[in-house]
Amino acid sequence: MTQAQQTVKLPSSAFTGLTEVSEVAATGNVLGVINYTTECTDPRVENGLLTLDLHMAADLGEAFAEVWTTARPVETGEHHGVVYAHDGEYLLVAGRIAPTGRYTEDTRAAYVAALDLMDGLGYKNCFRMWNFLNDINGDNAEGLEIYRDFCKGRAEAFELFHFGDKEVPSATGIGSLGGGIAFYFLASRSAALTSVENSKQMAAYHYPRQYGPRPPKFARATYLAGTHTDRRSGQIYVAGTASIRGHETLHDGDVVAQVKLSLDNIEHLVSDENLADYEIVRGNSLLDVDNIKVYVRHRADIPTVKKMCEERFSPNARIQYLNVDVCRADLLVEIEGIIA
């Protein structure tokens, strides 16, 4: 990975309404839109913008959007069944894997063109991913569970380009509601990154084989600075958090003292306490997260994980509640956010 020698403007992202992406698009240049809707489709670039569907809410009423934007202009483009849009610094590219009876081939085909796009163009410091996956906890046509099917084809993938395990970027692997796995990324060309892990929480690439045949390769959060050098100012983007401590899942059955939980690991992960080992001082806390993303195992759950997060989270914080499953069986719920 290389190191950033300038200073790059980071990039951002906001939350509106599926019939508002037109306003937001109009006040910046867009890296993408992905909207978190009723349905999946294949990434696309329309009108002039990278659109990602995600069938991640039950009605258009539940419906958002995220829209990421940049400082300069963009270019999009299609590369093996990906879709990407770039500025020159920042890259934002976005895939589909249609349902299939076992899923390691088929994603490893499409992170391989994903990270062979990425390192064709130079953005070979990748920072965020996100994972969509229906059915994330039912079992492939070999009996594998379809998220532990998912992991095996991403390390696979991952090893063909030598990602190391300090290296991977921090991400979301959560559930979805339809539509196989789609999933899209970040990265950047200069900008210094640093892989930040949880003191309390075991490493996820190190996790044991009772989770799968490959662990899942992701770090807890990551640092994103326009400077090798800025240990004060960058942003930190959570990767999705769950009530885990070591590798173990606690609290099962429990939603109250899993949000707890789930809380408790992001307040440490930010923390100052925390961060010291990577040389990062940021004095954050849980009131500093904003871009906040919960996800929720059981709809009758939401009116109290939305009570736990906004007695904890900043009253500014946007954000967004989605009914889907969560990468264990046992988690009932998964929180990821960024501090800018």
Contents of the next structure:
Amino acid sequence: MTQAQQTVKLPSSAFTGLTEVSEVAATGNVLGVINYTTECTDPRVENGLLTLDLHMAADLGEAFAEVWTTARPVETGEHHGVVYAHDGEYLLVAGRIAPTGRYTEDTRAAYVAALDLMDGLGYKNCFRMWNFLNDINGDNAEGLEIYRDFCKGRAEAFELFHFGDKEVPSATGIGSLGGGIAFYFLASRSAALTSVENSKQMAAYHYPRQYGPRPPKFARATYLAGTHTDRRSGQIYVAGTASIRGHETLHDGDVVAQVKLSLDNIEHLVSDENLADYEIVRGNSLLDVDNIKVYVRHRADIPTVKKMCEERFSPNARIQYLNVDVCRADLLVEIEGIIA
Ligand code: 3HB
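For comparison with the form predicted on its own, produce the structure of the form predicted together with ligand 3HB.
Up next: the whole complex, starting with the chain shown before.
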């Protein structure tokens, strides 16, 4: 193990208002700016900043930016339609697939471009993926649900790269308000990652055929540390988590019970009891989760969901609430976060 590997600094992100981005950017090196805003555009490099606009807000009053900063100077570039920024240790890559009647092929191609880039630049440890799908529960031109269409293309791309199920990163696959499919991924050169499952949920990549032709390929969390021997002080990236036990949605139509189970799922996921399978001892609870996004299907449910989240997360936790659809038509809420 080299000194560089032992001291690798882990990445960090912050939520800001859209107009504060330049102030945050002025304080350090920015890997990328993700605007959760009122329209989706192709990712771009603007004033030296990788920027991706997602259509995740109904108006500018609820828009915000997620800014990823790093310890080192950043270089940006473009590769087969995806845009990237990297600092020698971390890479952020972003892409968009224009609206189409069938997403399998374009998803596969866009993922291949991003995975190929990671391979080529040596960022082989992908630890987090976010995917935003307009009309996620709608049907494509062939009657296949758009989320399932996307899952097919993603699974095919992973297969082409011999990405084993146990190596897949944590992810979010969530609805958006427009713009086809947009995504961003984070990868590292030398940080050590461990894909973590929830012992109370079936691994998503094992979901039965009833959920679509190819299962969703993601891990429930990724543990990211400077070295493989550090099982205590790494970060935990919690994937989008919903009211699912085994592979089944529980509490159809009951938002209170769905929020409770989503929170219980995260609580168990990050507990030492669950992490013991990976020899990780972190002593975490929901109080340690930060940089939280809560996706709520029905706007009218937001006050209830907010109250429940505020009761269980730390009062200091930064939480954003977004009103979008969720990957299964019977899911009312999904929650993600980071333990840094
Ligand atoms: C996904 O398909 O990547 C995904 C979907 C979810 C939650 C987490 C990941 O609803």
